[in-house]
Structures are given as structure tokens and as C-alpha cells.
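Just one chain follows, in the form predicted on its own, and it is written as C-alpha cells.
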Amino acid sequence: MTETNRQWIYARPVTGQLVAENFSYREIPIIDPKQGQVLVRNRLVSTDPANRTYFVMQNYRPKLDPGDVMAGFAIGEVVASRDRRFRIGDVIHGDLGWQDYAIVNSYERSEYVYKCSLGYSDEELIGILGVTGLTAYFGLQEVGRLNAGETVVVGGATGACGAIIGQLAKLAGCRVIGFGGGSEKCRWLVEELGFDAAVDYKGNDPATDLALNCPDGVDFFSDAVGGIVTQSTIPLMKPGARWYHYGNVSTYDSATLDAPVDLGKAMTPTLRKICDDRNLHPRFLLVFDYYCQRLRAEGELAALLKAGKIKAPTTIVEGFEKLPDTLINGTLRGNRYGKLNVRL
């Protein structure tokens, strides 16, 4: 154990696209728990986009405020307890913060804070088996509803949640074409992920070439981006079709206090039209309300992977250092492959 507990903390209020001037970091001496408190050692943070909204909104987590520790999802083993749910060397999965120690409450949500299953690697129990492979799992069960033969379009699909919901669409007997950011992560889709066809969301025209490849037009929109992918699938959408949209990453890095992240910045009076003839209406889902079944979920994914019938892309940076510029240059701006942790 090191004598101090280094943090990241928000030390700036967020004004435009976020940069490190955002952050500071400094030591504290780390703190013996109390009764009902245990000590956790982060192992594993996960930078994800959402991070980028607790410095302007309330979600499922409260705001951020200057001063707090930077948030986010970690794996971390516990070192000291004094709570009896926990016991020294239980791994547990948190809104452990950007820090090397947490004190984690017996008051906490379980959704956020639990001991987590043996026998997996902490990227798997963070990725594939955390929150974003559950949310495209959820996501999947409760408004994809895929019958085999279906189009599926994938928002973000190169991303931690987007990849697992193609290859699940896959598996399910569907034609999948996701949207990528560049040739080289397009061909990713395609010949590492087995996607059906990709379109480049920064080509010339991404609208176009979402149409060659959706002949029949789309029967399920996953949508974690807004914006042009947005723009280029509603048109194509069949009447009813589903739509899971759980993020909105193109407007999140513009977002402040006073102009915090809109949902609805990519709908023009024409595509609102198309949603009202058609009955289109986009379905929110917190991951966190389906923490019931999250074993089944969990043991459901972990048998896929074992048998080798979906991947679990990951990059991993190493440094606690590192943990403000993976979120701006990697996560924020899209310079990864699947989920994206920093090894402390």
C-alpha cells in the first residue's frame, strides 16, 4: 500500500471541449474506514462518454462540482473492511472515482457498488461483463426484440457498448451494418467483428451510402451518437421500427452549465415528421433498473465469450498519469477500439 492516495479532482468549470486545464491532480493521506466501510485499491478505471456529462448534468450519478474527485466506473480489490458484506481481497466494480484508494459506504446502491463474480480478467468484469455490455445486452432484450432476417443499424458501433450489440444482432440472425469514423475502423467492423457492411459517418456522404447498404430499409436503430448517424437512419427506419437510444456522444464535449447536452439537437422538422408518420419514437433504458438479472446477463455474455462466439475488444492504457488525456484524446474524440481502461 503507498503512503498517500493519489487523485485526479475537477478543478475548473467546463466552458467548451474539455482539456486538461479541466483537472488537478493532487495526494492525500489515505483513510482508515469507519463502521460500515471498507477500503478499496483501484485497479482498473474505465473512461467512458458519459464521464463527459457529470460535469454539467445530473444523470445516474449527482453533478459534478469543482473540487469533487473525478468520477468513473472501476474494478478495485478490497485492502480493509469493516463492513460486513465485504472481506479483504474481494474484487468489487464502483463509481470508484479517478483515485488510487475509495471508500465505498454500506449505504451505497448495490447497482453501483458489488462484489464481483470470480473467475474473470478485471477487463472483462469492467467491459463485456460491466455496465456498457450489459446496457447493450438490456438494451437488446428489452427494445431490440431481433427476429432473424432483421436490418440492424449501430450507432457508435466501434465503440465499448456499439461492438457488443452488432455481434449480438449477428448471433440473433440479423444484417448489421454499423457506423464507423474512418476506412481503417470500418474494415475493423467488418473483418474483425463480422458486421455485415460499415459506413464511414465522416465520408462525404454517409446518408448515401447507409441507403445502398439498407435496400430494404431498418427495422432496429442503435443509437449512442446523435448527429449525422442519426440523421442518415430515421429516413430509413420502417414504420415501428425500434430504436434504442442510449447516448448522444456527438454533442457531449460541446455541452456546459448553461447549454447542457440535447438529445434532440439532431432532429430537423423533417426527420420529426418522418417519426411522427411512421410511429418512431427513440426508447431510453438505465441499465441500473435491470441490476436484478444482472447474473443472468453476466453468466449469458461469459458463455458467449468462453465459446468464442463474441469478442470483447479492448485497450487498455497504462499510468494513472494518463487518466485525463484518455478521456479527451481517446474516449471524447473516438481514438479506440471497443472499451478503453486506465491501468493504474
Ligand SMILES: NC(=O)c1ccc[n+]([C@@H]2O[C@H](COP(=O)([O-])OP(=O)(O)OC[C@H]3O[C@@H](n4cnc5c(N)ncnc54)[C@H](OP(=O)(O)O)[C@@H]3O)[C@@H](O)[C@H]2O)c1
The other form holds:
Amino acid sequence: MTETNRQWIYARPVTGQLVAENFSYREIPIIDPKQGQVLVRNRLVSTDPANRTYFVMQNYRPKLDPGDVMAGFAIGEVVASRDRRFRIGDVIHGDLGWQDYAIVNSYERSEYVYKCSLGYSDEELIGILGVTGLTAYFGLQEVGRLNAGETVVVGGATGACGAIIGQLAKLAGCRVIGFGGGSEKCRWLVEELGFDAAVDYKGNDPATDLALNCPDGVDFFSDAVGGIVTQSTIPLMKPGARWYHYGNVSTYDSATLDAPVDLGKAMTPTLRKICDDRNLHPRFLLVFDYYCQRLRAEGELAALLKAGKIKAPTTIVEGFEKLPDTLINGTLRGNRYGKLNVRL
Ligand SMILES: NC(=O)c1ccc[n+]([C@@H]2O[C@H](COP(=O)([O-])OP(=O)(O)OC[C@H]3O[C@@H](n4cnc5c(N)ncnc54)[C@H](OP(=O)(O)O)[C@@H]3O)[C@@H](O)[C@H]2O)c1
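Previous: the form predicted on its own; requested now: the form predicted in complex with the ligand:
Full complex below, order starting with the chain above.
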């Protein structure tokens, strides 16, 4: 804990790959909350691919401008409250930003600002029971609708959402093939998470590797990355196969204000024709649109965790000063297994 509020600022406009020089550090006095506000001390900050999109577009939060405190989901603890609904010691999930202390305006609350359930670790609250676990859960509920014996392909399987999607698909009795970056991560998917097979998207011929693992075609494609993963999977999808397209991480770190994230970048005329012929339609889902069901999903995922039926792989980096490097070299360059967080 510090006496001042350390902050990472989005300092210089992003013009290409994100670099440390896009951020600057400062310390400011801690602000007292006003009527209707609470002061939250951050404990664990989530670094997510979506952080990279905040510089170039508005999505579920306003676009960042240079000079803004870097945004990001975090778990924190209420240390002062001028809103009777929040007490000192309450644990909060929200877009608390890259800073030690955040002011939460209760009158501005959105779906992702809430008091956390008791009895879970910060890592669980921000991962499997938070945005990424629920992205997996609602995607399978709304789009996957899996049946035992089906073949499921998971893009971004080594990441926070994909690791949970793959395990839930295994629990549903499916044959699950995941994409990972490199042989070590592919081994991890099979040996640690119980996937049936894994394909190295950085390998020589991922399309052929995937085809060998899906001799009967693909019933459900969980697509978070686009690029070669999407291009390898579409030709194997059965007519009418379900397609959960919830992100496009392979394109994020090249996005600029002039050329924001392009969700259709992987599509070629040949792939479009396959989609037309087989009635294949990507379905996008924003996890927060389902947050009215958050507590039910949290309860089911927590029960699976407690019963040892699912793992919540997490990588933790220690230290406020590591935030920019963790987003740049961890999240955006793939140096992590499962969910990646920074503990302050
Ligand atoms: N729609 C929603 O509501 C919602 C909610 C949460 C997240 N998302 C989106 O879901 C996606 C995944 O999020 P996450 O939290 O799971 O991210 P994450 O933990 O950082 O994992 C990213 C995954 O993408 C893979 N990847 C990265 N670059 C790739 C490339 N060029 N080609 C193929 N695979 C690549 C990584 O593979 P390796 O590390 O093995 O290389 C890793 O498995 C993001 O696009 C995010 O924006 C959407």
C-alpha cells in the first residue's frame, strides 16, 4: 500500500504495436470520496487483449485519450465509502484502472461494477468467475449448445477464455481440439487441461494438422483470434455448424485510430463461399449483455471448481511497475498460461 496514488497514464498515441513509451507513470494525492462515491484500493489488475482496443475504439467503455489513466478490470477493496450500499472491506470488481486507488461513482455503475461474492480468491473472481470465465460460459450456453460426441475446435485455447471453453466442452462429452502457440503450450493443453488434441498455430501447416484431428468435421468452433485459426477451421465445419466469434486477438496489436480492429480480416472469397454454401454464421456475443445471469453462472462455475472438475489456470505477475510490460509482452505477445493478472 502507498500513501500516494500511483497511476499509469496512456501518454502517447498508439501508432503501431504497443510499446512502453505509450505509457507514463505519475503519483498524485489520494482523493477523498464525495457523496455517492466510494474509494477502492486495487489489489489485482487483469491484463486483457481488450485493453489494446481501448486506444482505438469505443466498445463497452469509452475510447481512451492520451492523458487518461489506463483502463482495466481489477479487484479492489473499499477503503472509504460515502454510499450506504458499500461498506469498508467490501470487495469490488470494476474498471478500476491502472492505479492504486479508484473512485467509483455509484450513480455511474455499469454491469461490470459490482460487489463480489464472498469466499473466493481475487484470482478466481477476476478469472473463471469474472469476465473471461463468463465469456466462456455464456458462449457455450447461447451459441455452443453442445451435445456429447460432437467435435469442438477452440481458438485461443491457452488463454483465459479458451482454457475454460475447452474444459467445459470436455465436461459436455465432446471431442476437443485446441489451438496453442508452440509445442510446449500444445502439450500443456492436452496434459494439463485434458484436451483431446492441440494444434500449433505457429507450426508449418496448422490447417493440415487440424484436418488430421477432425476427420469427421467440426460441429462447434469457438473463435477468439481470427487469422490462421479461422482460416484453418472454416473448411472443416459441417453444414450449419455453430460458430462463436467473440474476439479477434490476432489483429489487435496492429490496430490504430485510422485502421481499427477488422473482424472480417481472415475471410477470403473462398472461405465466404464455404460459409454461404454451408450456412455458417459467426455469432458475436458481448459477455456483459448476459450479466443479469451472472450469479447463476458464477455459482455453476464455482461448483465445478470446488468439485475439481475444472481448472482455472492463472499467471500472476507481482508489482505495479510491471503493468505495461505485462500487457505488452505477456498478454499481447503470449507469455502466459491461462488468465494473466498483475498483483499490486
Ligand atoms: N465478447 C466478449 O464479451 C469478450 C469477453 C472477453 C474476451 N473477449 C475476447 O476474447 C479473446 C481472448 O481473450 P482472453 O482473455 O482469453 O485472452 P488471453 O488470455 O490473452 O489469450 C489469448 C489467446 O489468443 C491466442 N493468440 C494470440 N495471438 C494469436 C494469433 N496471432 N493467432 C492465434 N492465436 C493467437 C493465444 O495463444 P498463445 O498464447 O498460445 O500464443 C491465447 O490462447 C480476445 O479477443 C478478447 O478480446 C471477448
